[in-house]
Partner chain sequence: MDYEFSKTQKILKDEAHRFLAKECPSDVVREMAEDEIGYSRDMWQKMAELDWMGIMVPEQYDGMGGSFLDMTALLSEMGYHCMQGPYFATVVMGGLCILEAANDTQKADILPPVCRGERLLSVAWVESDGTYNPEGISMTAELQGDEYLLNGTKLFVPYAHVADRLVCATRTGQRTDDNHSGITLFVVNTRQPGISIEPLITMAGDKQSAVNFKNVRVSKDNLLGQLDQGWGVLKKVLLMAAVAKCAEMIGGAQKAMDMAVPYAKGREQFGRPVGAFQAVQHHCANMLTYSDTLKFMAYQAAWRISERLPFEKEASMCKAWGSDAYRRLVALAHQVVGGMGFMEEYDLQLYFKHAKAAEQVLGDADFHRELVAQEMQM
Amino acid sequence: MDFEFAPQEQAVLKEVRAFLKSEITPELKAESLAIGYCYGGELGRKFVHKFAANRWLVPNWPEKYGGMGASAMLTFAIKEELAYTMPLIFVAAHMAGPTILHFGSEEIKKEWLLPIARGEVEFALGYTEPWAGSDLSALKIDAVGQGDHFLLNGQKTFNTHTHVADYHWLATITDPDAKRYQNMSMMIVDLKTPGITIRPMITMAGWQTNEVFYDNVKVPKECLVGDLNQGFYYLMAALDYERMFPLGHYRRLFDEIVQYTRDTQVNGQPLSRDPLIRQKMAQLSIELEANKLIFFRLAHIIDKGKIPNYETSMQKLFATELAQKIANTGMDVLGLYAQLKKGSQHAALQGQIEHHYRWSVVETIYAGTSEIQRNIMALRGLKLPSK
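Atomic structure of the above chain by itself (the form predicted alone):
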């Protein structure tokens, strides 16, 4: 098997790297970090508009919907390049958009896919509720049909992008009397609609997620995605796309830890000469390479016309737990200096280790905890019995 990209694909990746090097500024990175790597800040929107103008945001989408008609393999490579330089989370382009492309009517595709591909709009995930986290079939927010609109009432929680996004990619109950999994619909809701209240919740990583309250919110019926009461299946597909986890950001952190071991002298020799540290670095390097292969396997499945399912759980589990290993190893290697935050005159690596030590915990929770990913792999991948 040939793992090399074609010459024209290599040329695109070279252009992407040059663009990222010239356009990503310290101010843009600081804004991105402050809002939890969400796309939606003022500087971030300007950057994404330029980035998307090259059709790099969704390169594997058809040209008529704003893509390049390229392979998912190239798309994943571009995601990894961006994540290495400055991670940004795209709900509309990388989670909701592919679901619309796969399941949406031609009308909804025409309405949403081009603005998404151009980076003009961003969505926020509207899944979790106080009583429905790992089990999303337990949703209670309801949408009652009334003439040409739905009337929505209920609460969402841990909806991270809502304070900077434009629209809510919302899962809601539209037939409370129907059987489980056949009572839910997906909608695209304008977050400026009267009756929506967004209240911040601050995570242990220091960034904002949100509670969202719906109080008699009117949503036009044309905002429905796909068929009525089939939203659970669209939600599952969107989760599969969400669990495709580019690890470029932690690969960069690993590279910086390796460089720190080369530059830092202890007892008259570099840390990199310590056999225990060398073993830790070698193990992480092996696992980073393994994750790369698992990640690009997802792209290969997409290029075959399928949506990866348990395979995305494999990659999400492996990647996020590897991210924790990298952060934890950084704590070991830097010692007490690793606990210092950015701004301290003694903080090594600009306080990144302390930050990622807290941040990496969150990444093993969102999009389904590690325990949920293992259940999916067991039930859907290995076909083990549920009882």
Contents of the next structure:
Amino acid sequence: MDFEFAPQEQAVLKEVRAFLKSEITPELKAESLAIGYCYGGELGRKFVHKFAANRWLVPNWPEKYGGMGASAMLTFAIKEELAYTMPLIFVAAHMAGPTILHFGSEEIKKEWLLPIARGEVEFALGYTEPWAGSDLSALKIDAVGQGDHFLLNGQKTFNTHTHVADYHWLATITDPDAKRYQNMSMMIVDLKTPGITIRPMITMAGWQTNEVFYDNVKVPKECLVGDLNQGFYYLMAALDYERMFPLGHYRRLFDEIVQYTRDTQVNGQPLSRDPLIRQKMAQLSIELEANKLIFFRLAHIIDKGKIPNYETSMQKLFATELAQKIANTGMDVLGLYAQLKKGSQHAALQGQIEHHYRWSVVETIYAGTSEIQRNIMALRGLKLPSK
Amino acid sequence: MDFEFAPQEQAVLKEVRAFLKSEITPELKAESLAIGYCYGGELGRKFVHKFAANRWLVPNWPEKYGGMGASAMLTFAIKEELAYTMPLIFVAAHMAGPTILHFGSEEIKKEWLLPIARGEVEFALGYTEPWAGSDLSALKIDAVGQGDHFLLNGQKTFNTHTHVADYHWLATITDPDAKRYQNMSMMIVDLKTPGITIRPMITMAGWQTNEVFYDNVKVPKECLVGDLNQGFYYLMAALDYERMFPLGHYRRLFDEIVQYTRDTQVNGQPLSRDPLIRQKMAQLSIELEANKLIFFRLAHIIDKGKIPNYETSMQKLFATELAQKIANTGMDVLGLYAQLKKGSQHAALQGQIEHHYRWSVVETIYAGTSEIQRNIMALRGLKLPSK
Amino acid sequence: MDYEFSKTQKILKDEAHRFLAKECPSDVVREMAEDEIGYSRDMWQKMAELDWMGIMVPEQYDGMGGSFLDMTALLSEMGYHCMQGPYFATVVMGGLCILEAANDTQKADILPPVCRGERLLSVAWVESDGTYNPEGISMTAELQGDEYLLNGTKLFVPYAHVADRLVCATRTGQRTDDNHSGITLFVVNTRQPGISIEPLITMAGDKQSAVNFKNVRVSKDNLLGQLDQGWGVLKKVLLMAAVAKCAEMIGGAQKAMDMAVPYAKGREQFGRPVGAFQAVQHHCANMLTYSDTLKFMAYQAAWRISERLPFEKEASMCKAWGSDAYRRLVALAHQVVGGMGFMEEYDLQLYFKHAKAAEQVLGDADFHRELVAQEMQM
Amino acid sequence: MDYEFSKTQKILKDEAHRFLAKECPSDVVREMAEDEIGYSRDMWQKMAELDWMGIMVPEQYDGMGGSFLDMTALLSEMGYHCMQGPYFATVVMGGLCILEAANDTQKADILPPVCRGERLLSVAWVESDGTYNPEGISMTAELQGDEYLLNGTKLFVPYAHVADRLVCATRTGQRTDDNHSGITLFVVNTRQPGISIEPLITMAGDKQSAVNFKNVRVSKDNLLGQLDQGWGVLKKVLLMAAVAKCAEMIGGAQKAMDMAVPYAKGREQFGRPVGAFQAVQHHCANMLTYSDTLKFMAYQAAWRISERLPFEKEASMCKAWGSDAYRRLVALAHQVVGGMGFMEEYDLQLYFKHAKAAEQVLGDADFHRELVAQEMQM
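Would you mind generating the form predicted together with the partner chain now that we have the form predicted alone?
Shown next: the complete complex, the earlier chain at its head.
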């Protein structure tokens, strides 16, 4: 056993930390916050091009695809480090990319992986439809093969990155008569293709997600990923990558709350001396530690050449429930000050807590609800019967 | 609204309290504890005969059946009072009796209700079988009609009162070919009938429950309760009465724990001054109050002439989960002392806490697990679909 | 015991339900959250015509002479419709201070215009430590001749920006060990020179302000209750207002269920309604438990207040329980509704915010559990 | 990072599994809980022959020279089989005290017979306040010539009734503000005059005693470590032993799952396995989370101890987490297994009791959370 990063991993992490410290500006942070930490903003792209030039976006990819052939462990550690400093969510590099690497043809790999690794293109997830949320096998969007292209008609919803990304990582129905799981194909669609309409939906965190309408959209057949009608499995693989949840951002929030308790005097004593607050903060730090261990376990499994099974669901579940606890406990600790929004007089911690509190609602819902994760753990992990 | 007992109810409760204070002896308590608070011990019977002579066992039954035509509210209050002072569980008076009153023929009422109201006979529940726990519709015990009697063959398990009770309140299969819910009959069987074998099973609380074997047991047809093959509905009704859970016993335990925190000094200060302990004790007292309100709501509904629906399941669920919390928090508060059993040197609160802690495991299982109660609340109370 | 509202209370509640369904649909709630003033004058006047302003005010002061319990029937409907605005500050917090502590002259001066909807009240209580404890009150009131000179800053004062009169908690005397003595209440006209009001921006969109007092001169006649004995009034009002807040929560909790449960019945996934999945069923069952227990805890405390029975323990119990129960219930509703519930346009988020605001105001669960422990003589 | 045991550790663990499956089936566990002595001399000797007594002892003292992490592999198997007996008191608690604080002479005197299985140790620490805090240590050791005179009563001393030597925590010096100074450790022969041992009766059937010291004379040579500096040793041993206890919990948690999950697959109700019900599935999923997190928290702390890295925070974290996680996991297992699990004859109850005993010993979750807060500089 060994619960520290290897020396060479530590060396890279040190460089990463120094880079983040020098390169992340308040303007970049503000842009990133404004678009809900999606990768795709102007300053974000500039920053990431530089960041990715060090091969830090996908360190564990082979060198020929833009990685450095490093461990998944280092990759996870860099993700966590970035999330701690300034979260940025990468669909292309961290969800679709590994799936392409695993299932894509050599052509498609050559076409996409290098630009992704350099941070030049960003994708947006295109799974959910109004009638298919938890049950992604119920998609309806139609992709009819016609000569050298598919003709797409249908509607997606909750497609968060689409207004800042370049391409749609799109799950489509290519064989409506086939049975479930055998009818779906995955495509990479240029979001500027005629016939695509993006309509904003605003979340309770104040951020934009989108409905996306496909109206007779022609998509070249080269955009197909992997095999026709095998898309459900690719989607599931990409979902698993999406679920590997770096909690760095909430960890930083937690550290700020702890600092707040040290700095804030109530009745002549810092809040940090209050036994109830001590218990709450200690408990969160313990759960953060537990999460750290099951997060890096995923990297350990991948580095052993295996595919995580139930472990991904466990970590997503644990991390997202913890994220909600951190935000809620932050509200408790800041008390009446917690409700004050950014920009208000007397707001504490720049109003971050109430924003995270609103934001955290979605954590246990997106990428498979907590209920779905528990199902997966029971069925895949413990082989409990489905009927 | 009104959240106090009516003056006439308070007057009776005052009498009850005085009676319990003067009549309950340490020997009686010891006997009751030794048989797991089942009614049926020698001293218990003596005590209950006297208690029941005041019509306090079933105050809300009509006078002609041994009650005083009082409110369900008073009945519940007396149950709670008794549970607080010395718990005694009555199958005949509080589970089977109300079912007989509701569904029984005039003959069977006349035969059974008066002796029950006087505490002269006690029943034992006879539902569970090895293959039918949560799913009581899966019973197998065979009752074949033959002339003036039924011939019974089969096996029961977890039939707790049988070794101290007089009669078996027995669910049997009288029409094995009928569909579920239409195949069951309820009978009252003398436990001394030849062919019945009672085999003890010991629980982790150290108490006895039993397996009961029926081997060609002849049961007179007069022992049938209500209509043939309608027993499942009677059983469900009796289960609902069983679920109306007076928490008095755990409430007393809680009061003793609170007193312990006041009396016990650690590092020069009573435990009751510890902020963590204050929070825990306050929280339990709040939940006890919530439970009180949903317990007496059941009486309120009955007094309005209605039948409680999901409300019974809610209270059983809430009370039993609270019982476990009280026992577990007691273990926390007493710390290393809590593990010491009755009779050990240095045991605190006579070793009650560890015993209750072991005992409390069964609370969320018997009479329908917590999962079953939540199902009932969702399906009956909120009309959620079953499929 | 009787768990039901009286016929009159039921009528009052039904009327309120109809009125608010019409006057305060969720788009109005959203609008008011963004609005600087934060309430509609027009609707306020209608509420006054329905006698809601004077619901608890004795008839001699032009009120309806109803009970505290009557008021909870109204409040639960306001919670159901997520109504924001100065009602709680004026009628509950301010009104209770006046009813509890004012002399007849003061009552005759203040209450009739309140009942007519012409005057708004609020209470300036909390200061920079953000707590409802007496030790947090530092604002000074210094006697100079026939007047008191008020100096200090109050925070989180609800609807101070529209209030005509503020009940201010000040320190006039020496602090005792428990800080309970030396606190005095004043009624202050918000148009008095030296008062400045800075609006705060809150998550739930309810309006709160910081109120600065610089050498604000207040006549002795505006002293509310006994000199140095204000804490007793505040503590009582805190507990009563906490119960009133729980009454709001009852309605909000009910509404969250009224969104989530039908959603679970109608939304199909994996070929069946999501409400047929046991995990969802159990979430809903737990919501039902939270809802019912919250309801009875609050009604019991409100009934005790109405009956002039001791209510301190029951009040803190219900605020502690309600603060947790309402938040947890809404969290379960979110889990049942899924992605849709995360949308700004879906009403559940209004209740998510209301639940947290209601939890934090007037003492959170930890605060009230500590009070319960005190009531338990621990 | 590497989450796996080394090959040698895996072999050790597998061997331990096989040995204990044979030597310590659940009927033996039940028998030992009732037995006055509480362990089998014969099995003890076999364990000694397997070098388990000296697993962490350097080879120069006839030990195996293994690491703390190696020992956790053994302990998790002992937890899996719910093994009670003086192993934990002798090898973990007593052994760690000696390894941490004894001088060479003392080690050479004490450790070899321990390794041979001929000598049992224990630690007499807790007194009447029932805590592991330094302020609880009141037993006095007064210097008289070349000897110390020990007076006081120790409680909850594990397996004192069979121990040959006790490490005793005494007060020799003035209390400082934090009570950390003035505590001195001694190794005391239990056959010394003035010592009387009263057995206690525990829920889990593990053996503990009250040990009374009346003018017990102990030579200066038996002083362990530095005069007045014993707390540092105790605190370190407390944390290491807490991690060792978590290693036991890992095994117990695994066994509880190994009972509940197959039960859920095999037991049919309502026409299907109960494991097909989502509520049961989610209970099992939650058990899996508790089990995995407990495991890694404990292994990380154990690894840090083995590597001589700072481990204080990780140790308290894992004991706080494990104390809650193991209890909750067993409670879920009970809920899955239902009535059968409530039976004395079904093994799950052994783990229910073990979980609570393991939770309470060496500091419960509240205790260790407070230590974590201290480590966080709060």
